[in-house]
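The form predicted alone is given below as one chain in C-alpha cells.
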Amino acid sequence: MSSAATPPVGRPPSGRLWHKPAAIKNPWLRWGLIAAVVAYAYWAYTFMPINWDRVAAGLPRAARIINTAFPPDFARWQLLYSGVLESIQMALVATLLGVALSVVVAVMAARNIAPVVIYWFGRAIIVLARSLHPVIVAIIFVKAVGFGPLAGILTLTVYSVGFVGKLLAEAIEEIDRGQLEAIVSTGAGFAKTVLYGVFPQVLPRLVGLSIYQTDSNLRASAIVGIAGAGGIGNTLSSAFRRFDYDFAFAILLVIIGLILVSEAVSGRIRSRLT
C-alpha cells in the first residue's frame, strides 16, 4: 500500500493535525481560577444546611431497609408485568406523539426556513418544554387529568418536544441551501418546500432522533410514575410507601432489566441506521 493511501502518524484521516487544547498560560490566572473554584465549593459545602447527627442516625435506619429487602420479592409478578406493560405503551405513545409535534415545532424554529415572529415564537415553545423537569410536568398534568397513564404520556410527550424539537430545528439550520433554492424556482409553495427540499435531508436524523428518545421516555416513565402518573413508577412508590421493600427491591431489579434490554435494541437500531 502506498504511503499516500495512509495517513501519517498522529494525523487523522481528515489530513488536519491534531492540536492540543489550549491552555491558560497566565499562573495568576490559572491558580486564581482554581483557587475561586475550591473556595466556591466551601463556600456551597457551609452554606447547604447538612445535619451530619441526623445523617448518622440514619445509617442503622438505612440498614435495615436493605437487610428487608433481601431477598427481592417476585410473587407478585402480575403487578410487575402490568406496570412494565404501561411503561412501555406510554413511552411509546408519547413518543409518536411528541415527535409528530416536534417536527411542527422545529419547523416553526428553523431560523432558515421560518419567518422571525413564527421562529420566536417556535423557540419559545421548545424553551418551555426544556425548562420544566418531567416530573414537575408530571405534577402539573396528575392535578389536571388525574393519575394514571394519562397524565404520563402527556407528560412524556411535552419532554420529547423540548428534546427532539430543539436538535432538529438545528438539523433544519444546517441543511442545503441550495436544494431549497432549486425547488423555490421551481415555483412550490412552502409546504412543499418543506415536504420536498427539507425533510428528505433531515429524515436520516430525525429517524435517529426518534429511537433515542423512544429509549429515554421509557426510563422517564420510571421518574414520572412515582408522581402518580402511571407505570412501573407508580408501582415502585406504591410499595414504598407500604414499607414493602423486598417487592421494591424486586420493581428495581426490574427497571434496571428493562432499561439494558432498552439501550442495548436501540443501539443496535441506531447502528444499523448508521
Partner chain sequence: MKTDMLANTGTMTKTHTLATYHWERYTFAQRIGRFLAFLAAALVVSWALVRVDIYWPWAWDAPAQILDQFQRMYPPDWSVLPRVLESLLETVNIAIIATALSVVMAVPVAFVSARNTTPHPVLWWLGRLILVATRSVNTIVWALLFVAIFGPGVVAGICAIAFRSIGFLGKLIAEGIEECDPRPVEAMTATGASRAKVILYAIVPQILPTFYAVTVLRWDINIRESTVLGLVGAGGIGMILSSAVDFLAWQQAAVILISILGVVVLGELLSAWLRRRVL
The other form holds:
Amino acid sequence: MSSAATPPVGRPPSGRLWHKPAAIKNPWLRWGLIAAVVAYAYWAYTFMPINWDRVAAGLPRAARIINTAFPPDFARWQLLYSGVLESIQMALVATLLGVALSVVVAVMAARNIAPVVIYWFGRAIIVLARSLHPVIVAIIFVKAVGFGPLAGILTLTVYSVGFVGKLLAEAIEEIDRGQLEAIVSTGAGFAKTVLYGVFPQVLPRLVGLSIYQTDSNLRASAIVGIAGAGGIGNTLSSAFRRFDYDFAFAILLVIIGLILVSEAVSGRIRSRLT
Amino acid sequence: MLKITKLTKIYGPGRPALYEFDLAIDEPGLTAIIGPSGAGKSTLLRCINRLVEPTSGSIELDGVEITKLKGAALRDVRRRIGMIFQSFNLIDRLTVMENVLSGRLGYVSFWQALTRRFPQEDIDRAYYLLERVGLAHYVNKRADALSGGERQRVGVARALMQDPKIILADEPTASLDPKTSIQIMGFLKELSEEFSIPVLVNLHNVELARRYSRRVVGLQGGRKVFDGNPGALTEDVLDAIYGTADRDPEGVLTLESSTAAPSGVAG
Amino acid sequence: MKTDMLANTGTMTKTHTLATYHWERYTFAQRIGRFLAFLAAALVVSWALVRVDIYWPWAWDAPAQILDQFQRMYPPDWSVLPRVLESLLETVNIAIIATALSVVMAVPVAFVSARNTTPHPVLWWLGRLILVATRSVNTIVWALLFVAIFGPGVVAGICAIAFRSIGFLGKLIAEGIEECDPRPVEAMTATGASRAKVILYAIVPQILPTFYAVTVLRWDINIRESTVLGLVGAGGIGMILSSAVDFLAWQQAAVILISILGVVVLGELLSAWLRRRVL
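Return the form predicted together with its partner chain of this protein as a structure block, the form predicted alone having already been given.
Now the full complex is given, and it begins with the chain already shown.
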C-alpha cells in the first residue's frame, strides 16, 4: 500500500486515489438494499390509496379550520371541567387497580421466582396488554360494558398492567439472590419468601413506577374517550364531530396544560424519591 | 511572523489568566512554553487562534492583526494556524483519512466536504503526511481503533494538512506514555524543520522542553518569567517558574529526575 | 440505624437496656411525612373512586360481560384474513412513510433546538415550542384534525403520525446533539471550517448511532399507533376493526385483533434487533 521510497521534502507523490469506504462493504448487498428501497417507495406509492385532489383541497380547508379555531372558546367551561375531572378520576382509579394487578402479574412473569408454566402465562399477559393500543382495548370494553368511565378505567388498567407489570417483573429478575436464599433458608413458604425476600427489594421501584404510570394514564385518559370510554377525550371528539373547532382548540389547550403539569409533578415526586 | 503584544485575558474577577504577555516568533523550530498548571499556557495558545477571546492586547500573524477579525476573515486566519490537542480531539467514528483531510475544511466547499471529494493534491498531501508519521497502512481504519500515540500522529498530520504558517500544540504528550511522548515530540521537531513551520508547544515536562525545543518561555501566574534557550534553564529559573514551596507535582518529578541524572539531558 | 441485637432478645436483658436499645425504622418527622404522603394519596384515590360516574351494579357485572365478549369472538372467522392482511400492509406502510417524513422534518428542528448548534436563541425557543407542541398532542388527536382537513383516508393518518413523531424524534436527537463530545468541535473550529462544516464533521458522525436507534424505535411505536388511526377514519387496520365492531362481527374482530398482535410483536422484535446492531 505505501511506497517504499520517500519523496522529496514537501513534494508529495501524485495520483493516488482515495474514496470514502462504503458503509456496507459487500457491493451486492449495498446495491440490493438501494434497489429494494427504491422498489418499495414505488410500490408503496402505487399501493396506497392517496387521492391527490383531496390533498390539494385540504390546504384551504386547513386555513379555514385554523381561522375558526382562533380564538379558543372557553364558554362551555363546565363541560370542559367535568371532562377533565372524569379523566383524572379514571386515571387514578385505573392506576390503583392496575398497580395491584401488576404486582401479581409481575411475580408470575419473573423468571427467577415463578415456575416455568406460570412464567410463560405471565409473559403472555404482559405482551398482550402492551401490544394492543389503549384505544383498541377501549373499543372492545365500550362494547362489553357500555359507554362511560367504566370502560375507560378497564382500558387504562390493562394499559397499566402492560407497562408496570413488565418493568416490575424485570426489577424482580434483578434482585439480589442472596437475600432471597436467606429467607428461603429460614423455612418460609412461597408467599412469605415473596413478601420478605422480594418485595422489600423492589418496593422503591414499584412506588416510582406507580407515580410514572399515573402520569401515563392521565395522558391516555385524554384519548380513550375518543372511542367512547369517558373523560375529556369524549368531549374533544364530539366537538370535532360538530365542527366546533374553537371549542376543540380550547379543550386541546387544556389537555396540553394538564399533561405538562402532570409531567412536571410526576417528575418532581420521582426525583425526590430517589 | 507571530507577534504578541500586551496580551491579557481575564475570565472573571480575580487574577487574570494572562497578563500583558509579549512574545515574538520569527524562525521555524519548537518553542516550548512551560509553567505550572493554571499558569495560562492553554489560554495563551487558544487566544492565538481565538478559541478564547483575548480581553486586550494584540496578536499579529504575518502583519495581520487577528484579535479583531470576524466571520470569514477569522476563519481564513484560523486555517493557517494548525492546532494539536492534549486529548487528540479526533472524530472517533470517521476514518484516519477523513480525520487528516478534515484539516482542509477551511479550503474546500461544503459540497466537497459532504461528499468527501477532496482535491487530488489534498489527497496526495494526506498520503504523504500519513507516510511521514508511519500510518499510511491505516487510511481506512476508524480513528477510535487506534492507540493513543497513533491518534496523536493523526492529530499532527491533520494540523500539517492545513498548510499552516504556525502550529500550536497544547500539551501534545500529556495523555501519552513516556516512550510515545518522545516519538511525538520527535515528529513535531522533524516536521517543523522539514516544512519550516514554527511550533508553539505547551509542555508540563521540563525534560522534554530541554531536549526538543530551540527556545523556552516560562509562564507563572499569567506572566512571562523566563524567555531564553533551554541551556539557560537553571535550578533558580525553574524555582522562579514553578515556585519553591508549591511546585507542580509533575514539575517536581521531572526536575528531580533531570537534576539527578544530568547525563540524560540533551541540550 | 439505631439497632442492636439486644433488642431482639429483650427477655434476657434488664429493663433499662430495653429502653436504651429502642429500634425505629424512621425518625418521628419522617414517619409523619410518610404518613401524610400516604394519607394524601389514599384520599385522592378514594375521592376518585367515590365521585367517578359509574353505575356500580354494572361494574360488578363487567367481568361476566367481558368473558361473554371473548366467547362471542370464538371461533375466529379466518375467511376475512386476506382483507385483514391487505389492511395490515397499509398500516405498516403508513408507519414507514410517516416515520420517513417525520425524520425529514425533525432533523432541522433538532439542530435548531440543541443549545450547541442553534443559530439563534429566538430560533431555539421556537424549536423547543414545536417539539413540546407536537409531543403533547396525541396521534389520535392529530388524526382528528387531519381527517377534518384532508377528509378520511391514509393521508390524514400519515400526517397525524408524522406530526406526532416530530416531537419525539426531535427531542431525542436534540439531546444527542447536546451530549456530543465538544472536543472534535473545538478541533474543527480551529481548522477554520465554517459552522456548517464543523457540524458536518464534528457533530454528525457522533449522533448517527443515536439517530438510527431513535428512528427505528419510533417506527416500532408508530406501527402500534397506526393500528388505531382507522377509528377516526385515518386509514389502516383500525378502519376494518371499527366497522367489524360496529356490526358486532366479533369473530372477524378476533382475526383482526390477532393480526394486530402479530404485526406489533414482529415489529418490536425487528426493531430491537436493528437497534442492537447500530448501538
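Model, not experiment: these values are computed from the prediction. Residue numbers count along the first chain shown, from 1.
Considering the motion between the two forms, the entry in Ile50, Arg123, Ile183, Val145 that lies on the hinge linking the two rigid parts is Ile50.
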